[in-house]
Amino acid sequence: MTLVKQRSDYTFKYNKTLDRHGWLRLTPAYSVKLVEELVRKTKMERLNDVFILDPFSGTATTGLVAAQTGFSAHLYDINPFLVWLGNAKCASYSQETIDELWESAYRIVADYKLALNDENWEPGIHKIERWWSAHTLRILKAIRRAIVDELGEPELNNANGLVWIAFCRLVIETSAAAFNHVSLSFQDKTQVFAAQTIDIFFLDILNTVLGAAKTPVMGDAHVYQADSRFLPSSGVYYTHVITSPPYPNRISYIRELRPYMYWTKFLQEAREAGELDWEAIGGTWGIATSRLKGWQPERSDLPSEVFDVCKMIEKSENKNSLLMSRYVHKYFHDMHQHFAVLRDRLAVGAQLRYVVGNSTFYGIRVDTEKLLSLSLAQLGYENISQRIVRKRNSKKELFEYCVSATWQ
């Protein structure tokens, strides 16, 4: 029996240091090294008219790793956000840009000390005080009414988005946020931070941010703003697809999305967190858990091996068990549906990968790859395999696979 590896280069951590791809961290993103493999087997199976679809983008990271190795590339996200994030990370920036970027930088660290005693606006963050003190919270504060002033609000397709981008790192750099889990938690304090040493973190910040800008983007790469449930027509058809959705395991995204999205202020209050995690596929947060209850599916065209693991679900001994069951049923009954739409968006010949995750639930193992698979067969997708990716931790039964299929 061949022996599956955790893989650390297949997971968010390889991101971590590798130009705009270690931007920002998120946890539940992919490695770069596993759709860089992804994408040069992309070009070995097509020479030509190559154009890759990414219908959850997450942190864009498919879309721009097709841009740099010179392919066009369409990709898609709910989370209005991640649209601004990754357009921004897979534009290309003129050296007249960034020099102008650097020189705003300067008049923003020495105009925010003019506001530090002014009522400065605050995010509507839940318990502010774990995540900053006073004193940091004060300063951070500061410092985005200064980069108001200077560049604005952050915008789509707009260069200042690099300075945003900086900005969203410092607010985490200097919170008690920790990552010693897979998804965010607190150190037991805040730290205390001088505004020489926030003005030292956030210039040097924005340095590894406009260096790796400079670097242009041979191909092309865009983000839209759509669910993947129902994808819009844009007039291509896509010759492969390349894509993480969420898996199966009640990760919220937009947990770990909140500070960064509170801050740039596309998140207001928290309900509307709850409302975009109900939207998105996999979705548990606040409101997305309760409206579970209510829910009916539109479809009921789903493998039957959906249906037997979600009774096997809910007839074991948790008070949750329904609900879970539920939760499981709307993951593979969205899923289904995404790929049902996704056929008429196809190229004949198309090539999809999905990396996924198996995940379980009191016990219960849900195989995600198998039954993705099945849902891709019973909707006329043809030569589906799948294949190990990596163990995804100490438990045997838990791994990422990487499901193939083709449309003809």
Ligand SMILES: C[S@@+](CC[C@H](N)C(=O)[O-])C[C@H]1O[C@@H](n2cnc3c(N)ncnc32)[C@H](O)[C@@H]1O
Given for the second form:
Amino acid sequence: MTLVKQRSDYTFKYNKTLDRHGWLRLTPAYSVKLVEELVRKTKMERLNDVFILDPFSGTATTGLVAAQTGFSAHLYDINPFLVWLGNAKCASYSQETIDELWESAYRIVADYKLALNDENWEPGIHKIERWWSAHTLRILKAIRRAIVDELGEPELNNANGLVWIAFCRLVIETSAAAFNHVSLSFQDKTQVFAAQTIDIFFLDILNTVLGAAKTPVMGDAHVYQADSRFLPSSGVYYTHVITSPPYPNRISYIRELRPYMYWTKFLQEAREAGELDWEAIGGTWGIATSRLKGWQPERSDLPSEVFDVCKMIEKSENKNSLLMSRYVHKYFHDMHQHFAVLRDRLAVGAQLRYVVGNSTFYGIRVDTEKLLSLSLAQLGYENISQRIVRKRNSKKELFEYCVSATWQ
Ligand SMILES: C[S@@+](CC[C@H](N)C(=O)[O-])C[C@H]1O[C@@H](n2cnc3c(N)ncnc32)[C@H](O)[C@@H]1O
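Can you switch from the form predicted alone and show the form predicted in complex with this ligand instead?
Everything in the complex follows now, all chains and molecules, and the chain you saw is the first one.
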């Protein structure tokens, strides 16, 4: 038996230092290296024949690799912050725009000091004192105010996004959030940073962001806000789908994105986060979990193996067995719905690559790769196969797989 390795080069860790890919971190982002391999394998010979789709864009890794390779791509995500971020990452910027942003940045760093003692807007983040010391928070609020005065609030497809991305990085790097686990946790203490230190941080981050933005991207990639269970028609028939959808593992993207989303006003209050996560496949934040209790499936044509595993989870006699069984049912239900509508958006011969992970609930293994493959087969996809990409966890039998299929 061959030993399957953990391969951190196939995770978001590989992306951290890579030009635009490293701008903002999202743990469930997949590795640029893996996407590059998948994009390179696209079989069409002429660039113009390839049109890539990523229905679960996240931080737009697929779009950026595709565009940097010269391909065209459409991406979709349910989360408006990620749509904004993805478009900023995939755009080309002129030298003139970058020079203007530098001038703005110097004005912002000078001007915010005049606003330090004003009553500046504060994001409605729950227990904000766990994230930033009062001193650091005062500085961040004044910087935010100076950015708004200079460039306005973040706007879709506006170059001011580059400065806002740098501000998001600043916000996270001065916070007590620790990212040494699969999702975020908190360090014991918030740090107090002097204004000069924050200035250096901010200009340093801007240097990274604006430096990477200088290199134009050859291809054309755009991110749209949509629910991939009901993919809208764009008039394009996609030749390749390269994506990593959510896994059935109760990880909430909203949880990790909250600081960015509050500071950029994509989120204003806690209730909105739960509402958004209810629309997300596998969403599990706040109201999204309690709504599961009343959830009714719209389709019953799922593979019988999905119902088998849900029954096993339900019978496992744990406090939340019924809820978790519903969670798993809804996850595969929503992915089945996505695969069903996807058929109308594909070119004949389209190739699909879905990077997914398995999971366990109360010791019962949910073989995501097999269950999704059965869904694909039931819906008429062909040449379905799965291969292991990497081992995800040293203790448990958790792996990441690439599920492949074609549409004829
Ligand atoms: C695993 S992440 C994708 C990570 C991405 N490959 C990257 O490199 O950053 C899954 C994404 O699917 C999005 N998503 C979840 N449900 C969705 C839905 N119904 N429609 C569209 N996007 C959805 C989430 O917001 C999240 O960004």
